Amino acid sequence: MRSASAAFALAWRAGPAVVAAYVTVSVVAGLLPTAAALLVSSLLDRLTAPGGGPLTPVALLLVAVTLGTSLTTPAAEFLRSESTRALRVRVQDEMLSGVNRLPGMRHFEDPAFQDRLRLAQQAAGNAPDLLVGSVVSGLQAAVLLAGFLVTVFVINPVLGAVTLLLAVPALRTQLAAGRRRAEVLRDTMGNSRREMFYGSLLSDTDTLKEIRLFNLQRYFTDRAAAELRTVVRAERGTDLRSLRERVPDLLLGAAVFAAGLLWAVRAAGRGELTVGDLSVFVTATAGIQRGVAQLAATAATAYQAALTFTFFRTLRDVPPDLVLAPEPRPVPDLAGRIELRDVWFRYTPESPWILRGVDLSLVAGEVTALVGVNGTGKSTLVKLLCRLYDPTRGRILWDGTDLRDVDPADLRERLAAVFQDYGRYDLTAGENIGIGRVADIGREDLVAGAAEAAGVHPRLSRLGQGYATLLSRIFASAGSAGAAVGELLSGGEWQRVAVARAFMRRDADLMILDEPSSGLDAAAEQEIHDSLRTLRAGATVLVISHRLSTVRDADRIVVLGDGRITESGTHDELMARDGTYARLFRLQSAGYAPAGAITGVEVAAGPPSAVTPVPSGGDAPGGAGTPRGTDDGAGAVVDSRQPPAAAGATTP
């Protein structure tokens, strides 16, 4: 009953107007068979019984109640159509407001939620509609059974009463049927998940190039069909259990209509029932035995969309992935710094810790460079200085003030970042560099000065409609029919416009750049980081990056292993200390340098990762019961599953 209400006033916020109509409407459809079946039965009897009364007034009412039930079922439908249509508009709007009023990456990197999240969209493409739609039609089967009983109670109460109480059985069979299905689409989610993403992949164009190059379309199809077969085989058992429930209740009240109508053919001879007594009855008989079948088919199809819905409903009911202040704190210009103090963190209580007890400070105005081998937590630390996680001990401090005591949304205004793992949108040239501040995305001059800063106008402004032209594959240009197809990027060129996507935030207090210029050549990278110094002059600025060469301009470089900072300095106190960093160094020059001009450089030290690393991926959750070590740097595997000393401690 709960969603039901629910979904009642979800229509009815949608539109009030449509919905009151439409129920009005289904009221007056299951009032009209009734009152057919008295004028069918009063014009019968007035033309078999001697001066039975006028025919006319009862046929000209018969034409009227035939002609309404012509209208009101076209008419049904146009309300139901209608209030479908709001009620899509309005579901969505709350589904993706319940999406996106979770501000942090928490619950989005949990499987569990995703199987969550994926049935509240799928309830919500359905549910709401099916449950109005159910209750309503409801609503119209029990005007139409009511009306009915009370003819056949009035010819023969011992038939009515058994006939009614046929109904309870099978409404209980109908809701277990409902129930069992709803339960099977829950049961299923993950693979209908599977099955979705398998078939995907066969058409996604990031993965096709490997899916053709190493003939994977037969292992991949087969994957999709095993997961759906599990989803058919499911469905089927549930529904074959239904078969054989109701087919008692069917047989049953098959067996009451024939007894029923060999009474009334009986009573008729005995001349107990009027010919038009008779029209009624089994007019009666046979609507209440139709009622009683669509009220049970409407009570299960509204109950399983009931329990759906649910998963719709209780979406709004996931607490936040992070905790908001009641009273968030603004959040000052950046004057001083941004500390780290003991951060340490770990994606759920059962994996690994990532941070070990960092204390590192990003002092305004300075760039600081971040390096280390991969899976040390670089990329971790870039999601809690832009508060997608909050530390799991210890705290991030913005000039004194606690991260946790201020509104994310307000935080990120003053953050402008470009990620390892930025985002390809299927939208034009220009609006995939103007979201990085929406409110200018209009503004052709930003767009194209940030283009420009980045290297990448020459190249859009090259592309078949300039700075309007739709970076796909997958959609046509909008506009008519025929448009052409969109164009694509190369690797490097789509890295230039999230560089310059960032650069729509240059007044941005504190710049993340995080591995900025993977995907370039040499010649590319240099741009890149030439308009990176004009951008950043005077901004407080944290650069992550594999390549030492691009960082060691840098006011401090900070070596994070292990999950901890192990080394910190200038590019020359490093090199002077012969530690991790130095080493790295010396390993990456000895690739450009010439056969034998580097000398002292132990290739065997370090791991391949640490000389070639992968730059994709960053630091991913940590899965329960999958131990994971971490390089210390200098080729050992460091055990990271240890818990956290007291407060204070620097070691666990």
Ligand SMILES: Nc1ncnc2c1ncn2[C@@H]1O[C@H](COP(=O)(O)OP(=O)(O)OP(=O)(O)O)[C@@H](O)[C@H]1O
Second form
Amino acid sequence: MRSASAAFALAWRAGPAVVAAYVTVSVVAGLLPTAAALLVSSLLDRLTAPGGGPLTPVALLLVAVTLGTSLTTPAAEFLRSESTRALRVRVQDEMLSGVNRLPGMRHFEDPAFQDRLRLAQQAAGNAPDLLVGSVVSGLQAAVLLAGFLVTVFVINPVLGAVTLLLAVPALRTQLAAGRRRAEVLRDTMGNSRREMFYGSLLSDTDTLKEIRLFNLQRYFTDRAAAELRTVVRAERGTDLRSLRERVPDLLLGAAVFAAGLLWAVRAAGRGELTVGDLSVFVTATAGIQRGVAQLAATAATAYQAALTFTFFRTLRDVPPDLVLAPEPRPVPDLAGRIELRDVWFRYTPESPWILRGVDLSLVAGEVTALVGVNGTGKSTLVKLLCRLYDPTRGRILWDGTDLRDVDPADLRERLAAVFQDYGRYDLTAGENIGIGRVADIGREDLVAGAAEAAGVHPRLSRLGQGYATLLSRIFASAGSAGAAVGELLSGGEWQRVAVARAFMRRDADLMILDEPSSGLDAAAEQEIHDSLRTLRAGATVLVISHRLSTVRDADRIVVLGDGRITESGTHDELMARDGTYARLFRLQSAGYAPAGAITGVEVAAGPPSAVTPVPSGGDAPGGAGTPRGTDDGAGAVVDSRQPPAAAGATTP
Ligand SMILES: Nc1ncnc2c1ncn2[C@@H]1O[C@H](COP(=O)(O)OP(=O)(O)OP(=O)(O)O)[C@@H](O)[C@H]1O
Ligand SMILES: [Mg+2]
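Okay, that is the form predicted on its own; can I get the form predicted in complex with the ligand now?
And the full complex, kicking off with our chain again.
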């Protein structure tokens, strides 16, 4: 009931005039059949009884009613579509703002939440419309029923009462059927999501290569089919049950109709009923049968839609995934340092600790490099700095202000980051960079400047339509009649675009680069580091890299191991200390040394252009995080792509 009124309120807010017109037209449409039946009856009586009165006015009225019936149907259809359109706009807005309301990531990594989200999306798509539609057509059916019932009551009260009573069980079984359908939808949502997931793998350009290579088509098709079978089986089960339960209701209804018909015919034969009475009685009892069936069916639909609609409403009731301060404190310009104090973190209460007491300071104006083997929690730490999660224990202080006390959106305005798993958007090249600061997305000079600093400007300028080229193979450019299809970039070029996106915020208080170079050639990485320095002298930077030669210039290098900071200092200090960093550094530099000349430290200090593929080193830097082999000679390739004339140009 609450759902129905909520849905109605939503429809009303979306378009009050349309909803009012829709209800009015539907109620009128519900009254017309009774009026027609009564007019026919009167007409018959006037025809059969001598001197029964003039015929033409009644006939004209009947014509008017018939015309009204023909007109109300399309009018009601149009008004329903119109209210659906208004609702769609409204619901989409509420749906998206419901999702955007959550400031963190945690809910989105919870399968139960994903199920709910999916249900909410589905519900948002059709439940309000179904609900409003069925409430209105229920209303119409009720009006129709009432009209016929009154008519039958007048002719034979007993029959009227019996017909009314019969409506109750029919309504009950239909409501139960509606509820079961909604429950099936909820219980099989996981299956439906998996079915969709397996299906989408078969056409997703990200997975298609491997699907083809490993011949996985059958494998995933079968899995999708198995999930669908589960859903179909559950649906069939409830539908069969509902069918079984409806049969007695239908039989009973038919029996009452037959009894009433027999009685009426005999009564007419005895002269107790006129021909007109007989005709209206037959029409009315048949109409009641239809009305009850319609009412029960719409009630079932409405009930199911109402239950589905609660999924949509609960999305709005989900508590935020971060505890937000009621009166957030402002985030000032970073003047001193960002401090992590005894930070502990795990993703869920059941999962293992990732960070176990991290103490770390990022000093304003300094470049801090964070290194450590795969899976030690470096990217996790980045996510905590962006307040995508709060530490499970301990605090992160921004010039003394706990991040928990500030608005995450304010904080993020002050950050720029290249995540390890950055996004590749099916947008234009310019937009892919401009969204780094959406307020400046139209500023071609800023976008090109950011691209220049990330070393990708010459490449983007050479695209078919320059920065306006769509970086996509799945969308055609809007407005282009197939002339300008999208283009694609290489992995390293995409990575530079991601860096350029972060560079849109050159004034950020903290610049975070998580493996910005895993797909870049060494020269490119060095270039980006140099750009960073010239882009904003005195920027505060946190850089994570497995390629230690590029972080050796950092003001401070910290090693994360076992959930804690295990070493901290400059390159020279850490080498002298001869700990993990020194070991990793030597291991890596061994790969750069000529065969048989592995001497250690100084070898790696060589120019980046001396890069050759790093030998496999398990957990060693340059291990899984760095696609080996892409480095080989890539520097030369990228450099040679920049025509001397274009190099250094800043306009797109
Ligand atoms: N969203 C998540 N939910 C649950 N566990 C996660 C999540 N993200 C990462 N983890 C776990 O946290 C651990 C640390 O991951 P993280 O990505 O922080 O490591 P990393 O140091 O950045 O590694 P790499 O060098 O490979 O990038 C991993 O063992 C991973 O399984
Ligand atoms: Mg990482």
